[in-house]
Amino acid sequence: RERERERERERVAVTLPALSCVALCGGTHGNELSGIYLVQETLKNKRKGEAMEAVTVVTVISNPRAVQQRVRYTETDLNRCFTYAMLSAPVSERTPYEIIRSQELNSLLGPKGSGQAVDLICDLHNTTANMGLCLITYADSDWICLHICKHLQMATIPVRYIHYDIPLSEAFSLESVGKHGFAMEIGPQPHGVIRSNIFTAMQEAVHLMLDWVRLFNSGTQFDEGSVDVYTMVKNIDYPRDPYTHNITAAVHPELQDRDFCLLYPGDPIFLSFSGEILRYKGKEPLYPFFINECAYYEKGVALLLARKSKVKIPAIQCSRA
């Protein structure tokens, strides 16, 4: 009977190709320090001969100019430069550095959408929002990323899976270049600052992710299960003066730091500088995240809202084992 159960498990498992090459990227934003130092530490350990044998890990400092200057970017946001249109745009002397760099990274890690692309990209980010650890992807049916998220849930801080429902051609961030990929976003941490607890949590998550890849490549079968997926629905800007476009309110204290806590219609969302409470006017409760993210002021985003669903994931196993 036990043998029959084992055969049944083998029949239902989805087989997927090995993840032979993983790209670990930091410094896509040059003032998000956890990923930068973690990539540098990983590179140092590789030089000492401590590399993992079962998987090739490519370490990349994505935006070296921004890292050197300790700024998010030098001319334009690198993590908005990976659409097909921008990756194929002609380059001239006036082309912003980050667009040139995105095309270099596409040559190194891609090409995007091709069979030559690296198997998995993990792009390391920090947020000033109180989001814990999140994997951000463009797919809600990528069994590799979903199983990695499930595995990471043994980490010491909460782990969530965020889905941006955008076609690959319009996917704008670095992780979209790989066959599989996600941004590993962790906070809260001020930009330009390194906090030991945030660095340690990111380091733990990266080790768990690489452990999962090694187990997968060695033939381990991962059982079916489910993952809560937060699919981004919309974003909300700060209230603004119609003439100057300056913001006229801040995030309400009852909402601040409450990422992934349900926001109901009528809940306070902003407190105006004149003392007026502004309330959420949506028709359904949604989950806010990236609340009051420092880097999103320039993008006109005070917070994003997501709908949560439970996605069932099948058992999977490496096809080459």
Given for the second form:
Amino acid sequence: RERERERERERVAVTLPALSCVALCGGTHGNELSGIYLVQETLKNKRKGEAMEAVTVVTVISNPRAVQQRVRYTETDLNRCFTYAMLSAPVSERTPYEIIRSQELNSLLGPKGSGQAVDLICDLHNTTANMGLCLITYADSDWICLHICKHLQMATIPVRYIHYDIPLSEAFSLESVGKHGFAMEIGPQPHGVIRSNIFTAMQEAVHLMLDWVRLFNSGTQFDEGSVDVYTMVKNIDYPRDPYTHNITAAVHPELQDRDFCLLYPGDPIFLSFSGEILRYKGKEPLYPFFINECAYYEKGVALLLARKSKVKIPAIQCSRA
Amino acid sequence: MQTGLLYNAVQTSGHLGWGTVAMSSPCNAACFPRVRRVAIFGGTHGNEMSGITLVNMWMKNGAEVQRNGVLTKPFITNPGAVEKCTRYIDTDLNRAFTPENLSTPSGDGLPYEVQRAKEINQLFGPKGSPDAYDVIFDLHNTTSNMGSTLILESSTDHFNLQMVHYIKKAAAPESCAVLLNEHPQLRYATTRSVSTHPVGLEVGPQPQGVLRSNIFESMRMIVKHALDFIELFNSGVEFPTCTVEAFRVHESVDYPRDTNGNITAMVHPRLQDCDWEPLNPGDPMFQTFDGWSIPYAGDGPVYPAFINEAAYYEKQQAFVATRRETLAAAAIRKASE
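Could the form predicted together with the partner chain be given as well, to go with the form predicted on its own?
Now the complete complex, all chains and molecules, led by this one.
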């Protein structure tokens, strides 16, 4: 009877190929320090002879020039350079460094969309927003990423799953190069600063992720379940002066640091420098995130808004080769 | 006793030693000339957003910072860095006001900030002269959890001591720490030092490049209190002798580093965000990347500030250790004209 139930379970589980190669990337933005130090420490420990069975982990410092200068990027944001168009753009002496680098990374970890691409990319990021830990990906039915998220529920920090509904060809960030991939974003941390609690949380999350991969590769079946997925709907910019383009208000103190707290129509979003309250004018309540992220001022984004949905995930198991 | 106090005040108030103090009898208070010109500097570091935003706002509409009988000039000191939202272009402007830099001949090869320092010295100084601006407030942010902090460069500038005493009282119950940097090796030539009475305003925590509403409003309020003090002073109010609790810079503590200069540990979670709280010998100070704790090994308690300030990694400082001190402020009032 036990064996019957087991066979029943095995029939129902989705089988997926093993994840034999995982890329751990830090320094895609050169001033987001947790990932940079984590990759450097992982490299140091590897040299000490620590073996990783059942999975090969490749560590990468994505933007070494930006890391060296402790800036987000030197000429253009590397994490916007991974669309098919940019990956195949012809290169000249005037090509920005980051586009040359994105093509190098595509050769190393891809090519994007091909059978040679690494199985999983985990791209490590920090944010100044109070987002806890988020896995950010383009897919809302990638069972690998969703199961990893389910496995990652941690005591010290909330873990959430964010989905950008963009087709692969238009997907512009590094993790889209792998067969599976997500950005692992942890905040709040100022850029150029390393906070021990944030580093420890990222370290723990990466260990849990690699543990999951080893278990998966060894044939463990992971039960079905569900994951809350936040799907990005729109963004809101700061109110700006029409001539200087400078912002004329700050994120309202009642919204500041309240990432993933439901925002209702009429709730305050901005407090202008002259004391006026600007309110959310949307029709449906949505979940704000990336509230007051430093790097997004220049992208015209004060916050992003998401819809939450419960995604059912099937049981999965590694297919034997 | 009173005469002795007055004599002391005359000897040491201000850093000029001439032309700043007049006596009139019967005057038990140290007398200072009326404050004629005040500058409010923002953007000395181009990514510290509160000051940049406030100064831009006041340059457009200065009503909020006007006070009777005082010229108040808001000014962006490092526009090049502000434009790029970076701390500095070539070199830290807030370290650039050395006698060497200020006297160096102008030329194309000069670092951007050295050229700027010379210009600022012309506009608001010259440093050390009677033509200098009376007061300069230099607005800064820090990634450290320092709250509102007033930074002084002299323990004997009684005008400044009375001003910070007033600001602290006015800000209560919100706390306002006073940091005193008179350390012979650790003090530095600040942008505001071109004035007679320089005051640094540092508010945190705020990430570089980010504007937080609460931090912005705190800084705005401190400037308001400071200008209120100046207005009261100019109207002839006498400020009686008082004491000011301050934290005196004692030493700079760097991160542990390897032979290549890379940091090998982070500020310990029990020290992170604990600016102004006592750090005792044996208390956890750093945590290595594999979780080991490194304790503070000084010979007595210190009060750390600038804990984990982003800009100080390159200056080899994880935090500055300070010691608590009570500063005595002489009674002051405006000299009769």
